[in-house]
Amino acid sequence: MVEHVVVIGAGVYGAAVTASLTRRGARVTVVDAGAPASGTSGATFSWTNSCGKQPRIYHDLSVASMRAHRRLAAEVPFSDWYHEGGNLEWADDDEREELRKKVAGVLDYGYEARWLSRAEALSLEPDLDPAALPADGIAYFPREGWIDPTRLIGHLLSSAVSRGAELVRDDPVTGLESAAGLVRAVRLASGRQLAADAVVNCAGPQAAGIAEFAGLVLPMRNTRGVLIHTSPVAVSVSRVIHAPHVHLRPDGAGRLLLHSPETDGAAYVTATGEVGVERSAVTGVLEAASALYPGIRAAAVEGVRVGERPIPGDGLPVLGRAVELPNFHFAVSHSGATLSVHAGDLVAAEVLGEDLGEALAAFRFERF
């Protein structure tokens, strides 16, 4: 019988798994090398979507996960982390065919999407510069949006702690003790050893290292993402925007969050191990955003964060138990902002003995 579960990682996945386990009556200790949300979950664009995700089973998991976010936000009074304003996307000439294929594909799956003209897009985002928009061919995905991951993690962990969960922060995992084909304990840098009936690996970019402690090889191809936070600016941005050279969304209190795939490569590691970003790249993203919304020209850069995206080797989530170590479970993926609440609940249910073979079959560790 599973009584005590150790969850490794206090990001969106760790918080979601912990909240679900405690809601189901388990005793949980969630441990993190830093503070909750201090890793990837606190440095993510956090776009909730299933826009172009393949194969179909991954798309369906993402759609179910979007529904789970809506349900949770509706159930919690004054929830302030979930924002379903939709997503506008358009492309340069050389990328328009790809966008058309993506929209056709999601429509074939029954996903909500439609094409807008420039005038229709401006009715949704009136502060956009009309000259920055094509005359038509603007894709609109009305059920997409974004979350504030730090606020979501705070809610999930506080609800778990109120049910008896223990949060251990600033104490990295240094090893696992195994015997007779099961994980028996988790060792921490402080010297503490946590006896465990089950362990859930929610360690994001460090998930491969945790798996290695268990004698498992988890292929990962992590990448960096550069996020730029602006100062408050009097510009009406109400939804996620994917333009050819910049992505942006609201970030609370009048601030905006900016990202460009073209800038991710500008992150570098200094001789002292700190991560920096070339100043010219940051300036370029701000200029691209200002070309879309002229009012952004008044904004300053308040902060630049570099997140490490945890991406399993084939790009798909790794969820559920490991066959050769059946009380060791995974909840690791890219797109954790979208998937975490629903996928975390599936993983928690399996930890406590529910049969989720069909739901998780495509995402098992053993596919590697």
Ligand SMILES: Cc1cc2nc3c(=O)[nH]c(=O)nc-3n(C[C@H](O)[C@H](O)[C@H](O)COP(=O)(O)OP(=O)(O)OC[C@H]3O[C@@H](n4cnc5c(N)ncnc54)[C@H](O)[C@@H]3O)c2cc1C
The other form holds:
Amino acid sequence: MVEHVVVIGAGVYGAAVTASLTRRGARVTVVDAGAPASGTSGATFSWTNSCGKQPRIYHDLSVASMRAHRRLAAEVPFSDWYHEGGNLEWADDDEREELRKKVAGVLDYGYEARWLSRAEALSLEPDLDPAALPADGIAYFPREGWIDPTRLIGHLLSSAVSRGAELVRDDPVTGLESAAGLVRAVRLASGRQLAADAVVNCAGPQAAGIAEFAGLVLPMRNTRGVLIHTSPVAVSVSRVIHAPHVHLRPDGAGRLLLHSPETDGAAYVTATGEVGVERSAVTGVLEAASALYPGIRAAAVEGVRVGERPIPGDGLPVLGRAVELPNFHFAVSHSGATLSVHAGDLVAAEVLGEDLGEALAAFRFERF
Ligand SMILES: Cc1cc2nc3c(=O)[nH]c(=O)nc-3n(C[C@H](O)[C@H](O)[C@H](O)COP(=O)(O)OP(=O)(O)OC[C@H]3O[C@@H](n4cnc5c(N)ncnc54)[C@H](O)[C@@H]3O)c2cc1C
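Having looked at the form predicted alone, could you now put up the form predicted together with the named molecule?
In what comes next, the whole complex appears, and the chain from above leads the way.
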């Protein structure tokens, strides 16, 4: 019987798995090498979507995950982490056909999407420069939005701690003890050893290292992304915007979060391990955002963060128990801001003995 579960990592996945396990009555210790939300979940664009996710089973998991966010936010008073304002997306001439195909594909799956004219987009985002928009062909996905992962993690962990979970911070996992085909204990850098009936690997970009402690090889192809946080600025940006050279969304208290895939390559790591970003790339993204919303010219860059996307080898989530080591479980994926509340709940159910055979079949570790 599973009495004590050790969850490794306190990002969105670790927090979601821990909250679900405690809701289901388990005793949980969640361990992080640093502070909760100090990993990728603290440096992410966190757009909630299933926009172009393939194959169909991954799309469906993402849609169910969007519903789970909506449900959780409706249940919890002051759930200020959840913002379902929709997403506007348009493309340059050379990308327009790809956007058209994406919209046709999601409509075919029954996902909400529609085409807007410039005037309709301006009625949603009146501070956009009309000259920056095409006359039509602007895709609108009304059920998408964004979350504030740090606030979500704070809520999930505090509700878990109030149900008896222990949160261990600043104490990296350094090894696992296994015997007779099961994990028996988790070793921490402090020297503490946690006896475990089950272990859940929620270590995000470091998940391969934790799997290695269990003798399992998890292929990962992580990538870095650059996120630019502006100062508060009195510009009406009310939703997620995907324009040709810049993506942006509100970031709370008048701040905006900017990202451009074209700038991700400007992140570098020095010989001493410090992560930096070329200054010209940051200026370029701010200029691209100002070209869309002229009012952004009044904003300064308050912070630049580099996040590491935890991407399993084939791009799909890795969820559920390892057949070879049946009390060792995975909750690892890109798009974790979208997926974690729902996928973490499925993983927690399986940890405690529910049969999730069909729901998790496409996402099992064994496919590698
Ligand atoms: C630039 C960028 C943009 C993104 N945009 C989106 C988006 O728009 N929508 C979306 O849904 N997703 C997006 N993502 C992905 C999403 O942010 C991640 O999938 C998600 O945050 C991963 O959460 P996690 O809990 O798995 O990992 P993390 O948040 O990294 O948490 C893992 C935790 O494990 C801890 N840990 C690691 N090793 C150990 C150890 N040995 N012992 C103890 N603890 C350990 C770390 O300290 C960390 O706190 C984006 C990511 C990036 C980088």
